[in-house]
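One chain comes next, on its own, written as structure tokens: the form predicted alone.
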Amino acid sequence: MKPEVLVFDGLEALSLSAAERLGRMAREAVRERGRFSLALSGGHTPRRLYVLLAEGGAGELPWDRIHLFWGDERFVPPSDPASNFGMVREALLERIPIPPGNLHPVPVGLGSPAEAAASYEKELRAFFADEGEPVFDLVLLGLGDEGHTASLFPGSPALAEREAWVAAAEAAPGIIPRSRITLTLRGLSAARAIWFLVAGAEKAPVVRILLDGSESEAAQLPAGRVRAAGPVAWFLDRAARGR
């Protein structure tokens, strides 16, 4: 199935469209299945989306039926400026009536990234026990200018993981903090839908490879190895699309 490619004039238009569509998806999932499971992305690009969700840009959302997870996390305390959970808390969580039990952050307070990954996998397996796979209704992903997504970096051993849903990982040299916890390709593959949110001209070369290159070229990049049970959509600003 070819991905859906949506191009917007800028980050604001991209975020507004994503918010509206996410709202429709969440309400439909709650009507059909009683809950909506959303795996969040860190980084700069999705922050505006989270603010819009807090401000009602998705319409009224059934927060008591929405469960929030994190696609990856830096192995730092939630108070650290690099924390993905901390960013989401400031942009969204402090401003919405979501029950604490509906939040599923990565347990970074454990002794090591490997222990945190094992604990998070246990939580996911309990939550998705009926499905037997991590069937997130929606996974939000970003894209690094070298092709990484979540915390799956080029050359990372986590890319070769076939069984685990969650793994400890390291960012590429020079990217701080290096210690990470991430959903694996297996952990992403059962999602009902995956959206890549990408903005900025620095992303255009890798976007071109992923969307316009051959399948073998795309597969050289972590983002090009992501597969989903359901549809994949790319939300891009014009700068990231390079046209």
Given for the second form:
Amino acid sequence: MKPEVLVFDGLEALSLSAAERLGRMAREAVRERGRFSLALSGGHTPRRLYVLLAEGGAGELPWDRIHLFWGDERFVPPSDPASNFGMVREALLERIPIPPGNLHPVPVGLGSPAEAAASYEKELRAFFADEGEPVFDLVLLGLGDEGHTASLFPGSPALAEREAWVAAAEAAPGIIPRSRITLTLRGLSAARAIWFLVAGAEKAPVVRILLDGSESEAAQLPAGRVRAAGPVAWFLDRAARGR
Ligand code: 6PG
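Could I have the structure of this protein in the form predicted together with 6-phosphogluconic acid, to go alongside the form predicted alone above?
Let us now look at the entire complex, which starts with that chain.
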């Protein structure tokens, strides 16, 4: 299934469109299945979307039926400026009436990234016990300029994981914090929908490979190996699309 590619003038328009579409998707999932499971991305790009969700940009959201997960996390405390959970807490969680039981952060308080990954896997398998698969309604992903997504970096052993839904991983040298926990390709593979949110000219070369390159070129990059059960969409600004 070819991905849907949406190009916007800038990050604001991208975020507004994603917020509106996410709101419709969430309300439909709750109508159909009684809940909406959303895996959030970290980094900078999605932060505006999260603020818009808090400010009504997605319309009325049934927060009591929405469950939030993290597609990846840095192995730091939530108070650390590098924490993806901390970023979402400040941009979104502190401003919405979501029940604490609907928040599923990566348990970074455990002794090691491997323990945190194992514990998170258990939590996901319990949440999706009926389906037996990580059937997130929507997974938001970002893209690094060298092709990583979530915390699946080029050459990472976590890319070879076929069974586990979650793995401990390391960021590429020079990218801190290095210690990460991430959904694996397997953990992403059952999602009903995956959206890549990408902005900035520095991403244009890797976007070009992923969207205009050959299958084999794209498959060299972690983001190029992401498969989902449902549709994949790219929300790009003009700078990231390179035109
Ligand atoms: C993380 C993210 C990561 C991010 C990309 C893009 O924990 O760092 O999940 O995959 O999405 O690095 O980050 P920016 O949006 O900051 O460019």
